[in-house]
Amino acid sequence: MTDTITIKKPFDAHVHLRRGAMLRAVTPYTATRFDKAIVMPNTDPPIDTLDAAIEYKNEILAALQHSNVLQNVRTLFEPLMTMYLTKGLTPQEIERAAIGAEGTKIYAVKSYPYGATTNSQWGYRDILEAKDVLKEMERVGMPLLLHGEVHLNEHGEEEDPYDGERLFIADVLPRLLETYPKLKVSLEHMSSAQAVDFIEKNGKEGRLVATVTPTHLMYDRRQAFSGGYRTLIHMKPLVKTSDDRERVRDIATKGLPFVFAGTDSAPHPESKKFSSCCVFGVFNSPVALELYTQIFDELGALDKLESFVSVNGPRFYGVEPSAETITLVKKDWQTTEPVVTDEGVKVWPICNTVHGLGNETIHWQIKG
């Protein structure tokens, strides 16, 4: 029985760090576990220019330099920046961003369906409306990251939120791939059996890939409603049925080169997370790597873990996997406390014994 594993330091292909005090509080948890991370641009205001991305990157690096969490930890963490596909994003900015400036380039553009999730009010209702920008992205080889859900129908009416990804896979994604045959595309936070079927059939290294969160590997809809709605796992796409979860687990642990880890860690203050209309977003960076390891262990796939968390993501983005390593040991532990910002705001991670599903125990731990 394996009770320790050493792998290349992982790559988080999808993380939200926010701004200000929240960023200062949560970024060190990603930096301790991951060598690099693709940083999402749906801040307020959104990151939709190279100049805004440069400013944002500098804020992230400054937060790490002054972090109490990292005082005794050596880290060479590198944030890889993205831009938001807003209506203000132009083909000219795509060309400029692909070249980069001040040591910063843009690694991808993220699409959010209008109104579907946190700070998605600047997104397109139909991504195919952004034809000039998509054409330029295809020309320069810049990846498109998809929040792959249909939120509103052609009449502006809400679709069933559990059907959003299925509808996107059935209609929008095939048309997008047909219209832009050389565009690099990542289906982010894959959560449904329909998405798994599509990626398994059509996925291709360097062309069409998908990321998987620890949340969609861990939980299903029954747990989300166990003993009242569990807000700590409230995210978009929503966690779905146990059958959906099993299909996502299956594709994640197959060792396919076009499927890899993206935590989608998305912190929110306690006041918003536990409000009557709780916000979308799961804060998992303090436990994400440990949960990936636990799930791969449970499924007898620890030999596939390094490719999934450390190799496939960097290859898609054209960067080298980490030269550093990280070791995890099989040891039970629990997360009992929130992360607290320098303004005194509490941020609760999943698996927390106070606000999670209950007395959850994590079975793998980073070796100190």
Contents of the next structure:
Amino acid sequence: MTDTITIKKPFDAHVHLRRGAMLRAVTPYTATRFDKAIVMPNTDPPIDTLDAAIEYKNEILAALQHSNVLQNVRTLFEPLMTMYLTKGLTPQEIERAAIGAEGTKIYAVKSYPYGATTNSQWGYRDILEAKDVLKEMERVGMPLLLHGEVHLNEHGEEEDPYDGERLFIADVLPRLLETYPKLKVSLEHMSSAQAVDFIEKNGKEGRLVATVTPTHLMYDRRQAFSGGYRTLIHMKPLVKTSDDRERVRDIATKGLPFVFAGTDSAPHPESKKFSSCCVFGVFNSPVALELYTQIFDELGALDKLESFVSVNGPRFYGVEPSAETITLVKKDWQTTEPVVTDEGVKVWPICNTVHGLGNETIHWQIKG
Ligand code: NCD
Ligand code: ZN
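Pass me the form predicted together with ligand NCD as well; I've looked at the form predicted alone already.
Below is the entire complex, every chain and molecule, led by the chain shown above.
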């Protein structure tokens, strides 16, 4: 039985760090566990210019420099910046961003379907309308990251939220791939059997990849509805059936070079998370690596963990996997406390014992 594992320091291909006090509180959790992370641009206002991304990156680096959590901890963490596919994003900006004008390169552009999730009000209703930008992205090799859900039908009426990803896979993604045959595409937070089928069949290193969250590996909708609706794991895409979860677990642990970790750690203040019209997003950076390890262990796939969390992501983005390592040990622990911002706002991670879903013992721990 393996009870310790050392891997290259991981790469988080999808994280929300927010801004201000929230950013200062959550960023150290990512920076101590991950070598690099692809930072999502859905802040308010959105990041849709190179200059805004540079300012945002500087805020992240400054927060790390002044962090109490990180006192005496050396971190070489590098945030890799992205831009939001808003109506304001131009082909000219893509060109500047791709060559790294001003000394900062943009690693990807993220598409949020209008109205589907947190701060998605700046997204396109139909991504295929963004023709000139997509063409330029294809030309310069800028990856497109997809929040792959269809939220509204052609009459502007809401689709069934459990069907959003299936509809996207059936209709939008094939057209997108056909129209832009050289565009690099990542289907983010894959959550359904249909997405797994599609990626299994069409996934290809450097062309079509998919990321997987710890939330979709851990939970299915039975837990989401255990004793009332559990807003702690409310996120987009919604956690789905146990069959969907099995399929996601299966593809994640196969060792495919085009499937890798993206935590989608998405912190929200306690007041918004635990309200009747709760926000979408699961904060998981304090436990994500441990949970990935636990699930790979459960499935007998620890030998595939390093490629999934530390190697495949960097390869897709054209950066080196970490030269540092991190060690995890098989040891039970629990998370009992929220992260608290310097403004006194509480942020609860997934799998905590206070708002958790029942069995909150985590079986792997980062070695101190
Ligand atoms: C994310 C957030 O809160 O920013 N929420 C989520 O449910 N995943 C946005 C997103 O990635 O959809
Ligand atoms: Zn996200």
